[in-house]
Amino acid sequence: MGKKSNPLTRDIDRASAYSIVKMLQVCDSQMFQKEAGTIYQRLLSDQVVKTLMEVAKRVEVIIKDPQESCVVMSGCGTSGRLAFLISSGFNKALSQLNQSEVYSYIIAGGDRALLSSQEAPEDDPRLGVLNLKKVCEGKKRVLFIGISCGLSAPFVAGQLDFCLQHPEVYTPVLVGFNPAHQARDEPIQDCTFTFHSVVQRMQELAKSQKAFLINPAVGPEAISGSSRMKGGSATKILLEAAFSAAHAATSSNTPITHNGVLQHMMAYERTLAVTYSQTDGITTLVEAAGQSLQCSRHVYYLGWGSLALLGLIDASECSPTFGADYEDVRGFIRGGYRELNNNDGPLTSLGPKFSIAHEDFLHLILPCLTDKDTVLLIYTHSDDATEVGNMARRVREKTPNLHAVYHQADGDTAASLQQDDIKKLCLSTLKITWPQEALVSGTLQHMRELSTKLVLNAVSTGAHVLKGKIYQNHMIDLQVTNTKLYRRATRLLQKLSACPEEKCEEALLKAIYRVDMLTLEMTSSDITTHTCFARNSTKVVPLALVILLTGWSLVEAESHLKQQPIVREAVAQWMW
């Protein structure tokens, strides 16, 4: 799913800002494209959904008996990143309504990887094990579930296969984009299995109910290899709408249905329309942050309440995905690490790019904050109006640059005349109203998130698209800090450039190693040295590919890269 290139987006390099909020928009319904013939399960499809209400009632068993049981959710990047986000959201509600709490998470590279990229202990699969172990520790009754979208993570394979070693306590869920049979089958180091032989493990169980897999096809992403979109968005999709159906069950005492877990699927569907009705703003938005990532200059996200969590997720991939250096986006959320609530609380002693609270906004950027960064307020009208005027005023005392995304509901005309203040002091306001039915059903709060979601996911892609980090519809400028990333780096210099995989691994390590001739003992490391090596290095596969588009050398490559960042620009003008 991440790999494959989308033939919608094939020139989403060279769109406005206007046409790549389009292509987005057709890119996310095809999550929610109906079953033609194809032999892939969809998000809606029956059997999803009848997997979805299994898992629902294993969930509503744990929360009826709370005693030695848990849920626990466990993913690399982006998926461990939704993994909290997600318990943290449903602990809350348990614990609003008195219930213990069932909810953990475990995300590779523990919780500095929820800010910053972790990339190295994603290819861990022992790391996994041990994690898993210590979060379930004493517990008599887990449902496990591990979400890799590609079926590629040795760690959270680790923790499948552990999981299948110990039935009497385990149960397995893998939540994944990919058909079954394309599970990674390469062999990971010290293993004896592979993510390829537990999926064909998983799958034997499921026949008993022992195992569950949870697969439909969400079609290509937008920009190849970035699972953080469509493949984040429809984890939370499927997470949520099972978990909501076991706490429904679980508060009204009746029984989880196929079409109470369909109804909650179609409520997300609701909120791709209710969002993408805004495409103007959501364009101006694009256009603000690209102008200022093109400009060397920075985005910003001040939230409030869980939709500042998804501004925090959505600047944590920045770095990974696009290359781009952790101040380029940022976000902060009201409260800091008190409102996060993460397992190993406050990381502020580990380095400026883990300060998130307001007051390190007020603190740290506000002093230095220009009209060519772009500040972004996102918040709802249940957040204290008074407050968020406050934030607003003092950021215009710097920058006119500010603008908002809100949300209301239908006919909430109390919060609205609040809202006029803060609309009086944001360049661009965009504002989402939810139908009165949202309210009802309980998950407006899990539709305000994807919605935010999908709005931020298109301002930074939008952003870093014009600011040229992608080549037709491939993320060019990945940092090549693991063997997975290795590994893509040198298929997608094939994929590109049309040379032999020889050709292009010698491109890439001249790139990594930054010379033009490769000695005996760069030829013969091993990937964990060049990927070591690769961690000080910048713009290792644009570099490599010009070189092999051109044949220019290294210097004349690098200094081509720096009149013009936009790769096939640059080579246009070679070729002229």
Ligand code: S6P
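Numbering follows the first chain given and starts at 1. Predicted model, so just to flag it, every value in this text is computed and none were measured. Superpose the two forms; the largest set of C-alphas matching within 1.5 Å is the rigid core. What changes on going to the form predicted in complex with this ligand:
In the core-superposed comparison between the two forms, the C-alpha atom of E558 has shifted by at least 2 angstroms. Once the rigid core is overlaid between the two forms, A17 does not reach a Cα shift of 2 Å, moving by less than that. Remark: with the core as the superposition reference, the CA shift of V26 between the two forms stays below 2 Å.
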Given for the second form:
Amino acid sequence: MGKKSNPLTRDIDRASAYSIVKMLQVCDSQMFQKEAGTIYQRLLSDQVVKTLMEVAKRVEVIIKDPQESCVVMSGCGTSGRLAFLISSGFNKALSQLNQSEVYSYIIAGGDRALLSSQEAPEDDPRLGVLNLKKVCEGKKRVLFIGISCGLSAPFVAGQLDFCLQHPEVYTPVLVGFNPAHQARDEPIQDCTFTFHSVVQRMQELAKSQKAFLINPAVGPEAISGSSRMKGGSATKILLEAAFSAAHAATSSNTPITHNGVLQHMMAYERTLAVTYSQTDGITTLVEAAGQSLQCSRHVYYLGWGSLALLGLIDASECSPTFGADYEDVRGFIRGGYRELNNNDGPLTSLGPKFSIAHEDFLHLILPCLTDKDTVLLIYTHSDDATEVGNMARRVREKTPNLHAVYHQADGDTAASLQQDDIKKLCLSTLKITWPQEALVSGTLQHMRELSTKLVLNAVSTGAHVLKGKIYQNHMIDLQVTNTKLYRRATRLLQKLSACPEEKCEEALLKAIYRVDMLTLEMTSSDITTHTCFARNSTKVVPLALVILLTGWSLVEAESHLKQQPIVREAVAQWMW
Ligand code: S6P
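Let's see the other form, the form predicted in complex with this ligand, since the form predicted on its own is already up.
Every component of the complex follows; first up is the chain already shown.
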């Protein structure tokens, strides 16, 4: 998944909002493509389902012995955010049954990374191990689930290596979306292992079920490397299928079966169909958000319950993915940190981007809201409709550019009366109706969450594409703040300029250090030093590309880029 660009979206940068949504639909449906014709496992492959069953059995044992054991999920960026979302949901489900919570999450960079981009800790395997030891203190049995979509994060590799060294306590599971042989083989500073070598050791142990690998192919991302999209969705699908089976086994004595796990996963396939059957509604949202971003205004997600979390997550990903400012797309959750219930509690003191409650929106944002901003209400029929209505009215006083994403259960007429009032206040309402059977099978929440994720990913991706942030299907203005991103930037420069690797890296360094002549100190520093320095530089990759294509000096390149900040146009102009 990591390095390939998806041929389906090669021209996404020049597509209309409607075509963008259609392309995303085709990309997402690749997740459920069957194995035929490929040698790689897919999401619904027998082997994947079998492994999920084994993992579910381990989780079942842990739920029955919560004092001495736990399930830990860990990842960087989106993978860590998904670890948080999933652990929150399943812990809540356990509490509702008066059972002890068994799930914990680790996100590289700590809780601040749930809401902001912290790319550097991804490179630190030791930090991963420290975090893991802390979470597992006193536990005798730990099911560790490391999530790295590209099988690449050193933070996770360190944790898996630690588990492999302590098999008496830890059983490692790896979730990712690359074939094992494509795991990253780049040396990790001060370590004897690479991600690839860890995967090889796990493959050996997997034969005796002492380790588990869950790595189906899901097809390349619509925007190259944007694993927040399919990577995140597939992570959610796989882990929820396994945990749901474990919960059903403990609470209602339903045995963990192949068919049970498969059926749960297929409910997500239906989720895609239900969601994308609303292409027109999603297109309207993409257009509205695109227009807001195009005129440097903002998009706000106001959500209730766990769906609000998906808004927070989607918004926080815009800055690392599109080089956006945190104010461009923002999420707010009813109940703020109380509802979030994260490890470290309220993070408000860390700065304005950590204000996430609806009250914060009312105090900080509402007074300056204009009709160029787009506001999205995200809620379900079980949320307090009076409250949603009040919020809608407050927003409506400032702007008509208010939209709703509303999930209702089939045949739920009681809720629809109040819903009508809200609908009248909104410019558009994306109404997603779920069949009653989803209510019964307990998959409703998971389906609504995935559906919301797909819609919001489409809105923020589509809006940034319309803003001109993408070239073909590559994000050019990516941050270069860890080794993965540094390598990606170099590859991208090679691809777009056709210059040799060495020259591309040289241009990249010039743009990072903002000089025309690199000093020996700069060229002899390691990648970590470069990526640390790059934290304070902007437009690094576009600048490097302009330098490569035109031979201009840094100052010249900077001034041209200022005149034409839309990277798509800028690049097109220099390339032909
Ligand atoms: C990707 C996102 C990143 C990744 C992170 C972890 O859209 O912006 O933050 O989630 O780099 O990647 P991986 O491959 O280890 O899951």
